[in-house]
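Here you get one chain, nothing else, as structure tokens; it is the form predicted alone.
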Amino acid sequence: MTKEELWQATLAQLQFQISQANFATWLKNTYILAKKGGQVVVSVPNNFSKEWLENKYNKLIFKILRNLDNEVREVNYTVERQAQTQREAASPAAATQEAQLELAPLSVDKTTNLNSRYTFDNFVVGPFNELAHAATQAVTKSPGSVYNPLFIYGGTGLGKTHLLQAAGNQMGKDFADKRVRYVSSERFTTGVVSAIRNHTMDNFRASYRDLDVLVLDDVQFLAGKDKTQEELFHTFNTLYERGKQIVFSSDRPPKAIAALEERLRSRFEGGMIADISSPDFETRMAIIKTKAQEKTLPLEDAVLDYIASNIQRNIRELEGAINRLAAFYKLNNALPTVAEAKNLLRSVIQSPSKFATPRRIVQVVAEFYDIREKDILAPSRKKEIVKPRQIAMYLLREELKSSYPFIGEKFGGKDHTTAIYACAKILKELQDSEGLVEEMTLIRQRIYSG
């Protein structure tokens, strides 16, 4: 294997295992510049993508560098901004054969945040998600008219942020009048962090308070941020009253939110409501299939049924599965066979039962209800306590068909009889409230992808 094949196989993998985001940012125009002595020098376009790879992701591309030649002893990286440019020079041939193996860039506007490849016509729908589906492609057609604001909430990996991202470019498109902008939780997060600390919060509100459409991913990462949560609930205020289209998303419905203002949350309730829930075995298959013709690939049928089989609950994992087969395929001009597959495949398709431990559902509960894990497991009588715990309790007795002593012994040395009555409790709640409903499974879909 060439380095530049070696690069390839490693970027294919990383590409599955952080974000699309994360990706672009730190790991775009990286190349392994020299490869000697199981010594691997990687080339990185600045000094802070450097600081980054060595201090955040080295172990993980050691290990994959690694696992694909067992001949690597160590991983370094330099800044070494020329070596593109003399090389191509060089060896325009060898440019071209990389080129064709470089991934897919990411083509991010710098005004809107919005990255071009995310549009209706590539998004799969189905059952699962058909209604999120509608209500985002009616919000396109008249932006600020209908379902103002838009709430979208689903797991992981279900297409939250490739709808989102479609419905922006849509009317980026449709209305190139109107001022779009995306924008993570996160990022929003840091830009009032930053005005604050420059003295700068004047223009931050008019950059926000100008837009026509403002799509924001991932509220539920305000929970707890009192002054972001002000400062987008007078944002929210501005544009709503001006008629401008507001669409939110999150892993979870406005109510399951943590340390959420109620003022904010009744703006996110006030209009329409949709969830994305998991696909069934027909989308996966269909998901995959416009994946592989996407990046060319024409699997053979058992190939695609092994994976739709075995990759139930999250989409991200789906693309990255086919990514990974995608790089075998360049890499040896050959299709995977299905056990060539499932050997590739192997570290992605687990046993749903490795992944749902005792400890496992109590981390999920806690992080969900936005609590600590020794709160869920100590004695406290507090409310916002007392819920979880009981919710952890039947999981673990419904998952992982524990008795109720262990149930017991498990969370503080209880009585069974405590664990069959939060058992009890949690399921006469789930014939009655709509909304548990939605978070147990929410929670489940967790504690599943992993």
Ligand code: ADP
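Numbering follows the first chain given and starts at 1. By rigid core we mean the largest C-alpha set that fits within 1.5 Å across both forms. From a predicted model like this one, the values you see are computed outputs, not experimental measurements. First, how it differs from the form predicted together with the ligand.
With the core held fixed, the Cα of residue 35 is displaced between the two forms by 2 Å or more. With a cut-off of 2 Å and the rigid core superposed, residue 340 has a Cα displacement that reaches or exceeds the cut-off between the two forms.
The Cα shift for residue 442 between the two forms, taken after rigid core superposition, is smaller than 2 angstroms.
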Second form
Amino acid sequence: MTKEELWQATLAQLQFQISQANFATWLKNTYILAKKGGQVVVSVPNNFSKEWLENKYNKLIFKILRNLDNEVREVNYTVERQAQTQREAASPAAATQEAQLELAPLSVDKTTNLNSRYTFDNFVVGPFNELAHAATQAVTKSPGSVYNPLFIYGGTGLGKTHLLQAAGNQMGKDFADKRVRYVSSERFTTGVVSAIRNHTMDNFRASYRDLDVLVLDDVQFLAGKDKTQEELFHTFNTLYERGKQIVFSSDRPPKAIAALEERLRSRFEGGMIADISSPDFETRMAIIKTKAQEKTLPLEDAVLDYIASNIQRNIRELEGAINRLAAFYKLNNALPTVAEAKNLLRSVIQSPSKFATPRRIVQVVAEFYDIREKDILAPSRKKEIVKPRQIAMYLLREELKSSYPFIGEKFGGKDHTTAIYACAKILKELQDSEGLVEEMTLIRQRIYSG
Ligand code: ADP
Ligand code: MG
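Shown: the form predicted alone; wanted: the form predicted together with the ligand:
Below: every chain and molecule of the assembly, starting with the one above.
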């Protein structure tokens, strides 16, 4: 294995184990400068990267390198100052950079923020996302006139961003004169904040209110951000009155977004709401096959079966598994057997927090309702705390079979009758309120999906 291949394989695994943002920040433009005996010298673009890799990722990088090549004893990082121009000319480094581009394709359009890799063609449709897919396609065919706004929700890694971006890309193609923009809610928020700070609110508003299609991803992030919500409300009204299309996504339905202004919530609910749930076995199989095909990775059926049976949580993980096996294939020039696949995928499949614990339940419920854990556990009677607390108590009973005295004690030192009352109340509400059923499903998903 050449040092380029070794680094390429390391990156392929790293990409899977650290967040995309971290990967892009710390590993861009890195490559193996030299490998002598057991020593590997990694070239990094600046001191910042060097420090970060040394302090935060060295263990992981070392482990991966060593797994790939058991000669490796030590990894060092170095910033090559003068080598800058040389590096660009040198072919191995250029090849590595190209390979990295292949790993993390970031072909994002500057005006629309759309990434061309997301299309309807490479989006697999199954019972779990059929409705969301159909609604998005309908909107794509006649923006502004069928479902407005369109609100798509579902858990993480299930394809919301892919679907939204595919719609944006398609509309950009079919309606060349329409101005389409995709924006994450975080970015929208940052935009509002800096427009306020720099007194450029007029420009900011104009840039959004001129659009024909606005796609806003992950609106749950707007919870509690009053100023941003207000801006969005006005932007929404302007676009809506002009018959422009608006598409939203969120990890939960509008009702379940805590700290959302009522008037904005009613806007979100004013059009079509479609959810994406978790893929069933057949669809997982179809997704894996598609992804393996894209990478020209002819995995044997038993391996495909193993992945589809064992990775159930979300599509991002399925994709990660395929990337890993593809790296193996490239390196060894042989397809992984089931045993090898098991070994390679161990860390994904046995990843933690598939188990509920009282702590995990409290943590997830608090996060879901945007309140503090310690408020759930304290005896406060505030309305916005009482319901989440009752839900947490109910989940302790249902998921962990905790005793009522234990539950009472845990939540503000209350007596067991309080716990019995809370559980009975939630059970009753679940029969009457579909909204609560949905929230409970999402909370459970989060508890078990880590
Ligand atoms: P979300 O925004 O819901 O967290 P993403 O849209 O980012 O999820 O999807 C995670 C990954 O899975 C992406 O790389 C995406 O391309 C892929 N993916 C999601 N849904 C599908 C699908 N139905 N068919 C093919 N790939 C999918
Ligand atoms: Mg997303």
